[in-house]
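As a starting point, one isolated chain is supplied in structure tokens, in the form predicted alone.
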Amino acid sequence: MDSLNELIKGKIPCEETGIQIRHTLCAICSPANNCGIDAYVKDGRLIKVEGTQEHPKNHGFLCTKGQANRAFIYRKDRILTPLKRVGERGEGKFQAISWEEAYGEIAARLNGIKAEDGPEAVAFFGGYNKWYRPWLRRFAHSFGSMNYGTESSTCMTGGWIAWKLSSGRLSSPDMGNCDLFLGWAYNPYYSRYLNVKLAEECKGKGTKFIIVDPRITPAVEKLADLHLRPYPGTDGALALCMANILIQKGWIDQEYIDTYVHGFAEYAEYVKNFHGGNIEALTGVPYVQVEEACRMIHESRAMAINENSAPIPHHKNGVQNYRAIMALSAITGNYDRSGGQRPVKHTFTHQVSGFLTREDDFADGTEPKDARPAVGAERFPLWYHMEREMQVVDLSRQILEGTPYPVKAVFAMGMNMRMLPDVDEWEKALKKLDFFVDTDLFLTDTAKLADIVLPACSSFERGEFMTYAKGYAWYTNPVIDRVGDSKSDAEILKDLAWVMNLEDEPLKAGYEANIRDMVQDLDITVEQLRESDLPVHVPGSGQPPMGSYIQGGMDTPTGKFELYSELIAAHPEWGLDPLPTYCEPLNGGDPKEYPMILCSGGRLPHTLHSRLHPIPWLRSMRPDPMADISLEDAREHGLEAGQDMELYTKNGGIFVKANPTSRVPKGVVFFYHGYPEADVNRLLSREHVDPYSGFPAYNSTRCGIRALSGSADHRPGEKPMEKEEG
């Protein structure tokens, strides 16, 4: 007994603890990741988790979010069961009602707002995890709405619109094989884990860095050969100044230009507007450093650069800083060359795999024809000519206005109203829907001012197809109980879609039969996949040659490299411009008042937006919200650490803990979003967003601290919040 007792306690697998190894992914963050996991059961339940050795993608290592699964799973404000408001919205009273109710009720009152005001009445909107989006993208436009959209009106998605804007296509760094690395942006430290491995092999093969980021970060400190440390929002006016001197010093590749590469002569002429007499007055980089930064790309072989989609958007001028980013790839000759910038065409749920599947086809099949234009559309023209979906951070203002037409309902899966601008306001367009549903795995804050709550399931309790780079594909299968009458989101749709008499055979077959069709193209099998406990390699995979794709013409309007945006041009009532211009990009007010800049958008290699807060051990590592200061201003404000703080925009105030650090420049303020009590967003504006893809400024919002003297739980002006939240 006390052997066997030991062996349990030490989670060992056997046949005598009833202990099995079943292997799942994890879901926690993107699906770029979606890293491989042995799942250590026992009557059903999680009790362990470890990374899995021989997955393609991660290898066995986990980074702390992934070993915080069973956690996540087993978090106490799990929903066990569909939901049904019976308070107030806001206050979390529910009473439990049966699916069958859930579904009747929100098949009534969404065909009825459809009946009375137009498909367009509703929006359905998708968060956290996007594993269902195709889904939730067929299902809205089946019930007739183009009002479809996802937390990526505020991620990734800008990015892509640069890219396609320039070369038509989504591209990636080719590391391995570059001698010189731009890493914009970059710290594999804290985001995407994986990558460090690659990084540091390729450092110490003699590769070069260059970092570029206001704060000394893991990724400064551990590979930079140089570091550039530009104010937020700056990044485009360095990217034009370093192309001025690569231009004048005839440090770039002329007829990979005149070859593949279109408006050159209109960008080298306004390049010419960014110089060493005002680059340091711009950005705060020394103009010596920029130079320098030049003759490292000039003695390069090949340069790959790092640009994030992420960080680099969340500004007023993010797209367009991005393109300038980009435009050193084309000038220098190395996008779509070996060692540069690699295009990509995407497989399945934003994945570069090497072959493709019959997603979008499946997703876009039943795009509704003559449909009024979605949220946004109007605002962010761009933004809907390329992406075909609502932009999101115009939907509370629409819903408060009812204009161009109203909003009346909201259907969600996985909605968290803290990733985006100005809560306060979203709190109250919610508050005035007629009709708002959220799907969730946990009763947050968003999901306590539903009508109906439907709760979902996690990875580890669904089967789930998958893709990987270098040629992999898997479809899991649940490997533990669900937990309660949990459901996924992709079941969920399906049976909506029966309830509410949608006309979608396709739809009402449900996933697998779904997948099937997708993968149809390919010399794998869904069964074939179902049986492999691993990922599988697909016969035929495998990335096109490098320079195919600028030698056999570019998915652009000219059919190359457009530093001058022939689509833009084209439409002079957007009031865009058609190269990638620099503009100043803090927001109005005072700056004696909010002298300082607020940046909000990094990352902590612990958290995932609100999700994993609640999680003790995770929060542990930062319990508490605490806002990042240099030492200058911590001397000038009076600060000590730990010592209570206010960070103030125009929107408003919020009560933090200072953190003083010799990694962030003087006059930033770096701080982490997600905190329940210490929301950021409240602070952020709707109306300080990028024009070209509606992406709010997160990072460059004007701010000022003041310290506080004393301690208090709640002061006045705090709206006290709840910490639980996902």
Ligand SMILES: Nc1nc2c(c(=O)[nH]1)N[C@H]1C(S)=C(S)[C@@H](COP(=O)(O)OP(=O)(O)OC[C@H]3O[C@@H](n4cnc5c(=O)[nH]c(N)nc54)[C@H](O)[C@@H]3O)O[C@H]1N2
The other form holds:
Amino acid sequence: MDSLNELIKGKIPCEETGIQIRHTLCAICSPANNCGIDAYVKDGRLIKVEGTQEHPKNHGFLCTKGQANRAFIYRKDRILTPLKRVGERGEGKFQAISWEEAYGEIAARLNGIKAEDGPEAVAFFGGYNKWYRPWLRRFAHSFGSMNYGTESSTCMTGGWIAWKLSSGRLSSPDMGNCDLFLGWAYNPYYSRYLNVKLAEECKGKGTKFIIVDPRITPAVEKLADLHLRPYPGTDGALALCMANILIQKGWIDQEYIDTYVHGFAEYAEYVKNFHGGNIEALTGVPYVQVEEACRMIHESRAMAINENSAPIPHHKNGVQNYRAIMALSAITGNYDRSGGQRPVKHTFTHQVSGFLTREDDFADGTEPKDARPAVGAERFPLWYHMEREMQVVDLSRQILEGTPYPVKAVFAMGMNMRMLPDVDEWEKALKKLDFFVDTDLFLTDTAKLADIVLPACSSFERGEFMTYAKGYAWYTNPVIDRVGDSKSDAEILKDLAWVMNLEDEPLKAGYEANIRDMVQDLDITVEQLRESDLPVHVPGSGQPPMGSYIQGGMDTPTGKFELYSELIAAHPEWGLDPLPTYCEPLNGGDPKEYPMILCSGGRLPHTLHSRLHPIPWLRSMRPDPMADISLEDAREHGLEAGQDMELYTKNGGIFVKANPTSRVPKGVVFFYHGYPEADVNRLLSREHVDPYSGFPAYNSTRCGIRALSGSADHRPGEKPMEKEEG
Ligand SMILES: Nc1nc2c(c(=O)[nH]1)N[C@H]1C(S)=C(S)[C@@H](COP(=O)(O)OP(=O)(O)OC[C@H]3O[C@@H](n4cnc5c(=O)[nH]c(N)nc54)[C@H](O)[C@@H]3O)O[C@H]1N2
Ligand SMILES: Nc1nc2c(c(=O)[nH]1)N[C@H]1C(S)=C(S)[C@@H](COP(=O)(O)OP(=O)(O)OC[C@H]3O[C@@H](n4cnc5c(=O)[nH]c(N)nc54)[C@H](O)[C@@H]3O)O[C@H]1N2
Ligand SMILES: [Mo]
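So the form predicted alone is up there; where is the form predicted in complex with this ligand?
What follows is the whole complex; the chain from before opens it.
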């Protein structure tokens, strides 16, 4: 008996203990990083996790976030049953109801609003977990609404718009074959730890690294041969200046440009505006360092550039800056060349897998013909032209103002209003809705505003299809008992399609049948996938040979890499520039009152947006909401480490702790998002956005800081500054 207890205590998997190891995936972070997990399970409960050795993505590694899966899945605020609001919105008073009752109410209310105000009066929102997106998009369309939108209104898509304008296709760096890596806004140590191994291998075999980042990060310390430190959002000016130098010195690939590039003459003329006389004033980077970077580019055989989803797009000039950076790949002949930028196609949940599923056919199969354009289509016409979905950043405004038409209900899956700019306005907007449904694992502040809350299950409790780079596909099985009465999002959408009687047989057929349709072109079946409890290699997968895309003609109006976008030129009514022109990033507000720059991007290694803040042992690594400020700024404001301070913008203020550090430049405040008690997105404006993409300028807003006395009425989060009118 004693020895059995020892075995159980040691979590030893064997017959006596009844502990089994089952394989599943971690879905805490983005699908590209859904690592394989060895789940130790006893009596249907998860008791321990480890990284799966045999998994082609993580090969046994698991980060701090993945290690926290048990604490995440059994978080105390897990929702156990469907809930119906009985108190005021936001009060958090709910009564448990049955699934049947919840579905009945949702169907009646959504159909009622559709009958009265039209289907577009209902918006469908999906949060960061991407796995149910094709189903939610199709559901919205089958309901008759173009108002489907996701967290990708603030993530990744800005960069993709830049790529689609330039070359008609997305791209990724061929890091393994380059001898110069231009790590523009690159710190995989925090945001993409699985990329670190390759980066360090490259470093070991002599690849040179330029890191472009305002901060001193682990990537700077471990990899950089040259570190350029522009102020946030000034990257476009820096890239254009580099182009000017490269062109003037003749360090470009003229033959490549003549054959594959469109608009070079206009671009070459424009970049002359960025030079030794102004670049340090514009960006903070000394001209000699820009010259040094250009020399390294000239001396390299092949240069690959980092692609990033957040730091470059999160500015009001994000798409243009992205285009300016990637133009360097074209003028040096590195686009679609070995060791440069590889054009790629994405498949299921946006992965570069080397095979194509029919995901898009499914997601877009029922797009309504004469529906009204989605929310944001007027303000962000390029976004709508390319994405054909709502730009979520404009949704709170449209709910509150009712223009161009009213939105009365939101059906959300995993919505977190705290991730979007101007959270106070979001709260008002969600409170104003006639009907609001949210599904989530946890009773979040956003869920507390809903009329009906549905309990979603985690990746350990459901089975799902997943694709990975290098030709892998996987169909997982549930590995633990479901927590409470939760269901998977895909099941919820299928059930609702029946209850609401949508005329969409495939949607009613359900997840597995839909996956069967999506993989029909592949040399593999759902049965084969389900037989394996690890990812399976899909026969025949792989990338087309380098050079084939440029030679075959690109998917742009001219068939070339467009430095001058003919799509934008053909739409003067959009008011956008065909060239990757630069504008300074900061928003209004008197610089005397708001003398500093707030950069609320960047990642912490042990958190993922809001999801892990409530987990004590992860929170313990950085317990307080802390603003990173330079030592000089700390001195000037009389701030010591850990002292209470106010961080404020034109929109309001939050109380945080000072974290003086030599890692950040003077004049810039870095602050991480997702803390409910000090929510930085309350300080940001939904008007301060990129007109090309609609992306919020999370990373460049004028701000100020002041020390607080530290007395009891000045605790973080308690007494924020009153919001200014107008
Ligand atoms: N200031 C600032 N704001 C930012 C950013 C920034 O850098 N700075 N980054 C932006 C970026 S890049 C992104 S991607 C967004 C992230 O924005 P969100 O996607 O909104 O991020 P989360 O806080 O993780 O919220 C997702 C919610 O989904 C729930 N959830 C998780 N898994 C599931 C599931 O399977 N089903 C359901 N129904 N719910 C689930 C979680 O519990 C959580 O409540 O934030 C953006 N906001
Ligand atoms: N641990 C952890 N990992 C994550 C996430 C998380 O929340 N936590 N979120 C995931 C998500 S949704 C996303 S979108 C990605 C984001 O990941 P990436 O797109 O790779 O970007 P980050 O790692 O956020 O930022 C990289 C660097 O950019 C710098 N930077 C910020 N602003 C600027 C700027 O204007 N110019 C330049 N040149 N550099 C700048 C920051 O200082 C930071 O060191 O991370 C993903 N991975
Ligand atoms: Mo993101």
